[in-house]
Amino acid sequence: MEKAVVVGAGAMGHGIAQLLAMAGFETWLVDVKEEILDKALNQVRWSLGKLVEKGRVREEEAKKVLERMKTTVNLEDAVRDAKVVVEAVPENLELKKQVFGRLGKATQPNTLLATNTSSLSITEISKAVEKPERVVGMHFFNPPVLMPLVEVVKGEYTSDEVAGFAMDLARRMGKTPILVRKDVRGFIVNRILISMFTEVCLAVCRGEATIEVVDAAVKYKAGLPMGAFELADYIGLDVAYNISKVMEEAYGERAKVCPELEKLVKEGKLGQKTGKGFYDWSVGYPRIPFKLADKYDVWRIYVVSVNEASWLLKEDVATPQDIDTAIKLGTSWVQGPCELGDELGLDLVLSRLRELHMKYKEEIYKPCPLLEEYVGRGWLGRKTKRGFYIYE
């Protein structure tokens, strides 16, 4: 039986380990304390039980999955003969580099080394390994067992063979992989989400809307599954803040950290998991009034999302199809930003961005040169049969 190892037994780690075991691997889960590993296995048992209840997995198969799972606190022993190692430790670059330094020495030269980072540099992490070409990003979404998307990210040194193997591995785990061709911060999904979050935070900080007004518009007018602030609370404000810091370092004023987010994190109010964040979860799930939905113009989140997708295309990070697929699978949006831009009309998107940029002088509204080029060529979307896509 092929052997896989997951380093880090937190919410993401034990979920990824469960997926590998379900895919037929002898799967070892590694962490620093036995009690962490025991808790992780209990979570896997619970998850498998739910899958059995819903008829998605037979009971006998669930038992076999558990039999294929092992735990240990000894990283070097676990990875020595592994075919695949997925690192899922906390989102800290130095910590991840330390782990990969150990992995590079303890694994076989042909072992795939994947990092489950949501925003950090694959290239920087891979420098800790003697053969950095075998390091690749595999960004799973939470919860890994249920979310269908994996962003497979090529670092500067990642070989095509390794990226292809990671794509095949994700498919074997029942996921839809999207190739991120360049090692940019935030990859695809978080690039788009942070652009949207930056816009709504600016609107709230300027006093133009309240948190509830924004979320009502996002949910009931834009039709997204969760409000922007509601989603941040659900993910965890510490996670959102760490991603935002990485994005701000990479893109400057275009992705500046929301002051209110920073304030809440410093106060230890991290969202649903601590009972308080943007909302007070101690009294139950946020009730966002429908009557507030018309008080914020959702075109603003539309245009910044389309603009950020344009930057991804300009940087040759992914194709329009892959950007849209990643957003739809990773966030449950009905349309991806490229599809949305073509439907709205790229000329109208550009006009609105220019208007917002002129009014507020914020970098988030500065139009991407590629968007300006498309409009200049008359590629306005569906109405001209050419935009991000070509229409017959």
Contents of the next structure:
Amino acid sequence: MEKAVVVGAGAMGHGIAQLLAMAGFETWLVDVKEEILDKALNQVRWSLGKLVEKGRVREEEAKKVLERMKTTVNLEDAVRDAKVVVEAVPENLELKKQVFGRLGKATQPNTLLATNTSSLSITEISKAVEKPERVVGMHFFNPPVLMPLVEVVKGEYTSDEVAGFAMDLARRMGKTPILVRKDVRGFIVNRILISMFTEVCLAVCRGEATIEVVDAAVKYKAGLPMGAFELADYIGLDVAYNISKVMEEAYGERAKVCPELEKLVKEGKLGQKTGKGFYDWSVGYPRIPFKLADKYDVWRIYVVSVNEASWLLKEDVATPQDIDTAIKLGTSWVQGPCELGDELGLDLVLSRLRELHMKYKEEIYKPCPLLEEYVGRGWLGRKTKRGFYIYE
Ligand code: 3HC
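Show the other one: the form predicted together with ligand 3HC, since we just had the form predicted on its own.
Entire complex below, previous chain first.
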């Protein structure tokens, strides 16, 4: 049986390990403490139980999956004969480089080394390994067992063969891979999510809306599966904060860290996993009142996400199709930002951005030059049969 190893047994790590075991690999989960590994295996048992309950996996198969899963605190021993290693330790560049330094020495020269980083530079991480061409980004979405997307990210040194292997591996794990053409911070999905989060944080910080008001509008008017603050709590505020810091460093004022998020993280309130975050999770999932949905204008999150998609296109990170697929599969939005922009009308999106920029002087509303160019050419979306897409 081929061997796979996942380093880091947190929310993402144990889910990725479960997927590898479900794909037939003998899968070793590595972390620094036995207690963490025991907890991770319990979560895998729970998840497999759910999949059996829903008829997605047969009981005998679930047993075999568990038999294929092993745990250890000894990284070097685990990876020695592995075909694939996926790193899922916390989002800290120095820590990741340390782990990759050890992986580079302890693995066979042809072992695939993937990082599940949400936002950090694949190129930087790969520099810790003697043969950086075998390092690739494989960014999974929370919860990895249910979310169908993997962003496969090539660093500067990643070979085409390794990127192709990562794409095949994602497919073998039952996922749809999207190749991210450039190693930009936040890749595709987190760029769009952070633009939305920056806007809603500004709205709350300016006192224009409460967290519940925003989330009611996001859920019931925009039709997203979770409110923006609810989602941040769900993925973990420490995770959201680390991503935000990387994004702020890369994009400056356009991706300012939300002060409320920073405050909660400093207080140790990390969302669902600690019972408190933007919401109180000790009583279960937040109850977001439907009646508040009209008190925040969801056009504001629409226009910032269409604007961010324009930046991704301008930087040639992905095609409109790949941006839309990534958002739909990675976050369960019904429409991707390029489809949405074309439907709303790019001229209306642009004029709303200009209005918001004039009023608030915030970078997040500054229109992307590509959007201005499209509108200038009369490419306004569906209504002119040309926008991000061409319509027959
Ligand atoms: N394994 C198996 N089953 C699971 C599971 C897991 N890991 N996690 C949840 N389930 C179960 C639930 O318990 C539930 O079972 P139940 O019906 O018996 O209670 C079932 O799956 C489905 O749950 P729901 O009925 O709540 O179904 P939903 O339709 O609401 O789906 C969801 C849940 C898929 C999480 C949906 O709410 C969703 O898509 N939310 C958005 C998530 C998202 O955006 N993720 C990406 C975040 S960004 C990210 O990860 C990037 C990173 O870099 C931060």
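Positions refer to the first chain, counted from 1. Throughout, rigid core stands for the largest set of C-alpha atoms superposing within 1.5 Å between the two forms. It should be emphasised that the depicted structure is a prediction, and the values quoted were computed from it without experimental measurement.
Chemist: Among 361, 130, 179, 106, which sits at the hinge of the chain's rigid-body turn between these two forms?
Modeler: Of all listed residues, the hinge one is 179.
Chemist: Through how many degrees does the small rigid part swing between these two forms?
Modeler: When the larger parts are aligned, the smaller part is off by a rotation of 9 degrees.
Chemist: State the core-superposed CA shift for residue 37 between these two forms, in Å to one decimal.
Modeler: Rounded to one decimal, the shift is 3.4 Å.
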